[in-house]
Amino acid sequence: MSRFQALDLGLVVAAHGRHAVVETPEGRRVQCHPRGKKSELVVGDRVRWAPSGDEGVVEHLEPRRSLLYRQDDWRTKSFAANLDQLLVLVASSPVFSESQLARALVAAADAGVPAVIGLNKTDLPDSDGARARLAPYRAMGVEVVELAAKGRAAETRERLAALLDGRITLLLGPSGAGKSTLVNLLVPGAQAQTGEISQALNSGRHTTTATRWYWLDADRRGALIDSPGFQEFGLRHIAPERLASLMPDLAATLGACRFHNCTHRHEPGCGVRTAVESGAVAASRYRLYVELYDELARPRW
């Protein structure tokens, strides 16, 4: 047996710099520092930790089954670990950021994670040009769940119920999409629980850029993780020959090709052009791949 089994066990439920909160399988939540100089944790962690006075002590990280995190050429920010699924929220209005959108798609299906689109504010009057947006991604197979946390809350709450229901779900998306609205409107008291995390944190202003963990239902089977909305979404850490396969829509067509090693770019024979030529993949998302491409294939200085 491990020297950490005999550790008490716990959940991380939110974490800033050298600060964690661990909560203990009673629902006690303790003020922890990791052991050492370098902080890894991130919420969903589960560790491993000893008392230390009022606080603890993370002596030991378990294995993760999933981690989802973003990188540029300068840093890597991650969001959550052990996930069950992604709820990438976008909204009619203000207009999303496709680009944005297929980035944290491709950074969930390199994870492992199963992804799900929410689109918020669909009560506005011009949602539809949203809804023509996101066809692509209907036909591709990708779930998109149609909300309006404001002005039809009952309904809203009632059709993500069985979506969230025993899961661990990470809300991502960009500012103005309306994440604050639907997690006060899924965990009553949620200021209350962020003012409480901002506190143990020792956070203070630093309180809308936290990650943080909610219970869904008193049983704590499922959970809420609050992601601070971004406004760049960094895939440096994925090689540009991956690209395509963790695309659904370009996959499908990815033994078409006439060459094994394709760039589906410029190739003659290639299975990915032909399809975009033929409508079966939009040229939306073709372009997106190109841009992605490019910019993956970029020299790191």
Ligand SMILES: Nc1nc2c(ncn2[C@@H]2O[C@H](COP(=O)(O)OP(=O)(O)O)[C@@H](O)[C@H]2O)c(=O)[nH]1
The other form holds:
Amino acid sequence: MSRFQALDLGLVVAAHGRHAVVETPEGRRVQCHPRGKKSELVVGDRVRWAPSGDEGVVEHLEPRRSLLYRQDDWRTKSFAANLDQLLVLVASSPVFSESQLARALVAAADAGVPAVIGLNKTDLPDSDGARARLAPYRAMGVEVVELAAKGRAAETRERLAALLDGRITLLLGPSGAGKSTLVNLLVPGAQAQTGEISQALNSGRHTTTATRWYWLDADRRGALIDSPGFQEFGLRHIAPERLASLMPDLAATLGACRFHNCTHRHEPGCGVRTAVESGAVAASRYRLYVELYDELARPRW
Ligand SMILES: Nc1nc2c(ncn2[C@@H]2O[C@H](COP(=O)(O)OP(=O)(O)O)[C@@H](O)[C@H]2O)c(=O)[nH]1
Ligand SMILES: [Mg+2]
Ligand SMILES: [Zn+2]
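Please give the corresponding structure for the form predicted in complex with the ligand, as opposed to the form predicted on its own shown earlier.
Next comes the full complex, this chain leading.
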């Protein structure tokens, strides 16, 4: 038995730099700091902690079941740990970046976290463009749920109920997609939970930058994690030769290439490119693959 097991178990419900808010099994929230120069805590982490005055010290991090993160040339940024699923929210308007969407899905596949796409604002008349851009994702087996968090609130809540029930879901999406609207729709007392966390984080400083955990029900079974927007979704932690296997539509065509180490860019007898030519893989997806491959293969310095 680990010597830490005598300590209280806690759940990290907000984290920012070296500040974290840890929730006890009874639902009490305590501001904590990690002991020494330990690795950063991430929302969703399960920790062992000890009281220290009014606050707490995190002594031990329980093994993570999963960790979703992005990595650019210089730094790693974690979104959340121990997730059951990722909900990527995009909207009919503003037009979403397919590259950001694809990156989020690749990172989730790499982390072993199932992903669902939410298309919000489907009450807007010009939703068909977004639907068309999502067609390759549907075709490759990603569930796309049509939503209208503001336009058709009750129906939206109903559509998401079964998907979110009893699960820990990370909500990701570009600014303006409707994440806050969705959180306010789904989370009873979202404002209060936000206030509580800001208070526990000890100042309003982190209000807009902190990732937050919201319980979806009074029994605390399901949770929605809202994370702040980001500019770039780097995938530096993924080796370029693994990329195709993390894109389901391309992955389905692997094994047919003449060369076992085919990069699917210019080699003769490439099964992936044959699939692009026949239309089995969307040209937009192949372009994203090449763009990402080049980025991941580029020397760092
Ligand atoms: N038409 C329409 N507008 C929406 C819907 N959901 C959110 N919005 C609006 O989109 C804007 C951005 O929403 P917000 O929740 O702040 O997006 P966030 O940046 O992802 O948190 C706000 O003006 C919302 O009122 C929807 O379902 N339909
Ligand atoms: Mg927002
Ligand atoms: Zn190939």
